[in-house]
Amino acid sequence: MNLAVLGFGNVARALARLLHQQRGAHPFRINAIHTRHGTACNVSGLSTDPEFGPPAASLEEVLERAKAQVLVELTTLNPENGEPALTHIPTALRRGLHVVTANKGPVACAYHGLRDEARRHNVRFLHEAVTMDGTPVYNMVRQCLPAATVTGFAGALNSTTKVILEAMARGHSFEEGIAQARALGVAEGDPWFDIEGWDSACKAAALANVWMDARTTPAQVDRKGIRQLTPEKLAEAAAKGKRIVLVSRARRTAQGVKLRVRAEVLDRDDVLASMHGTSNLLVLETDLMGQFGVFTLNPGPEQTAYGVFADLMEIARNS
């Protein structure tokens, strides 16, 4: 199966290595990689460290040169409007290509339109890796909860804020906490969308759109980040046996699905306070199964790449 990949950051590189390792059993082939800075293309398949030439003039050119059957969209998150992925994905769907993405923006900003576009063209739009790296949360609900309805969820889903808040709880400054998150590789050079709650809002909107038919966007999430917190506030909470965690919540009400992101003061034995460092936790509420949760321990790009790989495997099984 021929793939065209957009973006070549840590996740795309991990995916290239994973596909190379699995090439005997699962013959996916990356024929093109396109970034803002250059394009690599070879219809016989690219190496894990390809040589890039000048950037192609358009996505259509990349897809045509690659003879692609699947677009793997791994560009950088834009939490406000989902671009450029929201232009890339419909372009591929209209050409009859399946699309897999690890980018939260499209699912958080325009899930239903993309899903319907894929259905019109009899292709798949899959996104397992957008919320909890490779943890199969979307596949779990789709495949393992027959007849059940998700009525709400709560999650500690942002690694950067966990690292920052834990650092401040040990007496470090906000800036020192950011530096520690950068050293772990979980924070960008400008981590504003983690600190201001945008990343958590994107994840909440994506989950609610897919599971609860929310038809919302990150901008509609009741959002407040962690900028107002200080080491003193963290120490005060700790002295009372509490822990402060940035939590994404959703609940179904008579007025529709309500979403919010807040730094919450939790009891230390609250399950949402149990994750540390880069580990993440999500608790679902359902009508038939009740409450249950999933977690991921210290994930990295390899786990996110596996989520993309799992989607590719689903496409291959059903093609």
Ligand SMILES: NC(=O)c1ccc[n+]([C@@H]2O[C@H](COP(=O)([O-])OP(=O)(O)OC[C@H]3O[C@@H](n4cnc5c(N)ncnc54)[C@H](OP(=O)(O)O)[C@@H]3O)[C@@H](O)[C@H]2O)c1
The other form holds:
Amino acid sequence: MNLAVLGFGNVARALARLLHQQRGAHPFRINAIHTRHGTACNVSGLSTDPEFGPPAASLEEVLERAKAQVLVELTTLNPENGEPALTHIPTALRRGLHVVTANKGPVACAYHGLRDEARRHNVRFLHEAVTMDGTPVYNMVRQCLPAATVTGFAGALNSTTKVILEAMARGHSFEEGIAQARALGVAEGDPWFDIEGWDSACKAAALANVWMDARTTPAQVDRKGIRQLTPEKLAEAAAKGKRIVLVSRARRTAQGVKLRVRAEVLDRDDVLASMHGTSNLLVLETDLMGQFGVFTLNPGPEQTAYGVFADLMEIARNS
Ligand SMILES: NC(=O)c1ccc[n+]([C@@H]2O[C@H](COP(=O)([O-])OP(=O)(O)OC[C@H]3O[C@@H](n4cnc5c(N)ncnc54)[C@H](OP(=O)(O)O)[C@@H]3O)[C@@H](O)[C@H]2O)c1
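Switch from the form predicted on its own to the form predicted in complex with the ligand and give that structure.
First the chain shown before, then all remaining chains and molecules of the complex.
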């Protein structure tokens, strides 16, 4: 199966390595990689460290040259409008290509339009890796919960804030917490996106759009980050046997689906307080299966690449 990959950062490089390692058993071939800085293309397949020429003039040109059957969209996230993925994905769907992405933006900002566009063209739009890296959540609900409906969820889904809050609970400053998150490789150069709760809002919006027909965007999530917290507040909570965690919650009300991101003071034995360091956890509420959870321990680009690979396998199985 011929792939065109957009972006060649941490996740795309990990995916290239994974596909190379699996090439004997699963013949996916990356024929093109396109970034703003350059394009690499070879219809016989690229190496894991290809040479890039100047950037192609358009995505259409990349897809054409690659004879691509699947677009793998791994560009940078913009939480406010989902671009550039929100332009890339419909372009590929309209040309009859399947699309797989790890980019939260399009699922959080415009899921239903993309899903419907994929259906119109009889192709798949899959996004397993957007919320919990490679840990199965979307595929798990679709494939393993027949006839059940997700009625709500709560998740400790952001690694950076967890690392910062744990550092402050040990008496370190906010800035030292950020430095520790950077040292672990989870915080961006500018970590405002995590600290202000945007990442948690994007993940909540994506889950609620797919599972609860929320038709929402990250900007519509009732969101407050962790900037107001201090080591003193964290110590006060710890002295009472509590832990502060940034939590994303969704519940259905008579007015529609309500999404909220807040630093919550939790009992230490609350399951949402049980994850440490960069690990994440999601508890689902369903009508037929009650409450249950999934967690991911110390996620990294390799797990995210596996989420993309799982989607590619799903497409290959049904093509
Ligand atoms: N890292 C993780 O473990 C993880 C986990 C879950 C989800 N994700 C999501 O997966 C996506 C990729 O993450 P990453 O860590 O690999 O990001 P990254 O290392 O920052 O790489 C992003 C890539 O996107 C390219 N890019 C940006 N704008 C582009 C455009 N308009 N056209 C073509 N290429 C463009 C960049 O290249 P140029 O600058 O040359 O254009 C770069 O190669 C992001 O949306 C991220 O939120 C990542």
